[in-house]
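Coming up is one lone chain in structure tokens, specifically the form predicted on its own.
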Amino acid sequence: MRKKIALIGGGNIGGVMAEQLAYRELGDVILFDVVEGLPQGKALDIAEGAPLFDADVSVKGANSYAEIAGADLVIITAGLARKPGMSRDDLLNTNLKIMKQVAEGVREHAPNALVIVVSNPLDAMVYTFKKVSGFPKNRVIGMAGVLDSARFRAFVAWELGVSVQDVTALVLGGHGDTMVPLVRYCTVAGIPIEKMISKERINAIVERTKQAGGEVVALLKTGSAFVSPAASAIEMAEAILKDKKRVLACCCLLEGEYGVDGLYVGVPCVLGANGLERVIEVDLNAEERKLFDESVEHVRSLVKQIEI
């Protein structure tokens, strides 16, 4: 029997999540949203053009959360987007009011399920959808370093002229602007970047990558990335629905690992069928601790907003 997978939030993430999801034939796919024929619609484009990929998988739209009943995997992209000059951080209010109708909506209807959170401002959404519907740690995992570090790769592979594939890069801490790309762990071929790259285009790419999702949201001017968060929230349900033990940065719940207890914060950690199987701690030098230790705080900062 196929997976069953529950996207909640039909903008243009979860789209391009239900396509690539039901084109990949990892599950079939529930696409809900709140707002009438939108999730139908899509779900109707894609369905009608899977057969061009031989995909014979379920996509279907959805307006009720009973409609999600039995998912093994729910991704969550609720919430608005940013605009021009807004930080992921002014999305905060908003978008909590949304994530606890989200985690009620999933605790009652698929009280089993796997859960990827994408929704920004990231570490404070996955906090509130853990509090909120009490579910496990190893089954609520945000979506933010796989994306940051994807980002941090391309930057690394057009300054260099090689391939993305031979890239490997490792960004922890918050998704926004105090995330730490590790430079020491960044690697072409197993080579370390800083024997290729002068400081100065490595500080620079740096601070690309911190700065990357504005620079996007300024290009579009109506809305943010979708395309790459999308294809990184799959990195993700790939790992778990296939039990591949992936080691990916993801936003994990912290309980004595690095020094923190009780956030959530991006760190290496290996995605299987059980979710989050086991967080993986690196060693970070003084510089590295100290940015790492900074983000941490800034997450503290949000979490210390919330009303739940």
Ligand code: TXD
The other form holds:
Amino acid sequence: MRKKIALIGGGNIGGVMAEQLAYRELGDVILFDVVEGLPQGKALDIAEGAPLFDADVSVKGANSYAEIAGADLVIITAGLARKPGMSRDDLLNTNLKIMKQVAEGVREHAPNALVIVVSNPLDAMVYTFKKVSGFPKNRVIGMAGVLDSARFRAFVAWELGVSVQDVTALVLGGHGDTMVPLVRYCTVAGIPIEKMISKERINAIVERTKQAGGEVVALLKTGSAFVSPAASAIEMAEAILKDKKRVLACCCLLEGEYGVDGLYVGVPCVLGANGLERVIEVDLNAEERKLFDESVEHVRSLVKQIEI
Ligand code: TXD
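Given the form predicted on its own above, what does the protein look like in the form predicted together with this ligand?
The next block holds the full complex; its first chain is the one shown before.
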């Protein structure tokens, strides 16, 4: 029996996820959006391409939450994306209203689903979904660290002219300018990058990682990155759907871990069939701890603006 995956938001990221999830036969896809015809048109287009990937899955579009009934996994991208000159935080008020509506729809029609939140500002949106839905913390996880870590890995691989496959990296903290790429834990086939790249180049790579989202927004001008975010959400979805116990940087509800209580923050965790299976606490030196705490405080200030 194939899993049922509901994508709430049929825009740029939602469309790419629907295509990738279907063609990799990760489950039957319901693409939901408030715009009439948009999810139905994208779903029909993707479904008609399925024979080219030997993909025997159902892909449907929907404008009614009733059609997500019983979904096993829900991935939420509903909300506005940034335009040039905007920060992720600028999306808070608009996307907060949308997220509350989405949380109510998912709570009513897919009460047992595992949920991956993608919408920005991510740390505040996943917190909002958790509060409104009342779902347990293992079933509500935010996607940001997988994308930020992928960007960090790509920049390191390009710097060294090595395979991206051999670069591992972790980016912790909030999904914004205060994110914390952990240089000490970044390796190429186990070799610390500090033994392969100069300090100034590492600093440049760290800065580019933090600004990578804005770099794409400035080039696209009409929206934000969508292929790599879609791929990142699918990395998390696959870990859950296949019970892979992946160790990934995800936005999780901390209840004492890292000295944080009651906030969603990006940390390493184990993802499997039960969603968030456990948070992994890595040692942070004084400098890393300071940067992490600063990032947590930024998340806290954002969440303080939310009334639920
Ligand atoms: O790493 C990350 N987490 C970020 C997330 C990476 C990149 C993009 N990030 C955020 O994801 C971005 O800032 C947005 O907040 C979301 C979705 O980005 P996307 O590029 O997919 O935005 P689009 O193309 O505008 O799609 C959003 C869709 C659009 O089709 C709207 O009609 C729909 O959301 N929408 C709704 N769907 C359901 N319910 C409601 N209320 C609703 N309102 C709008």
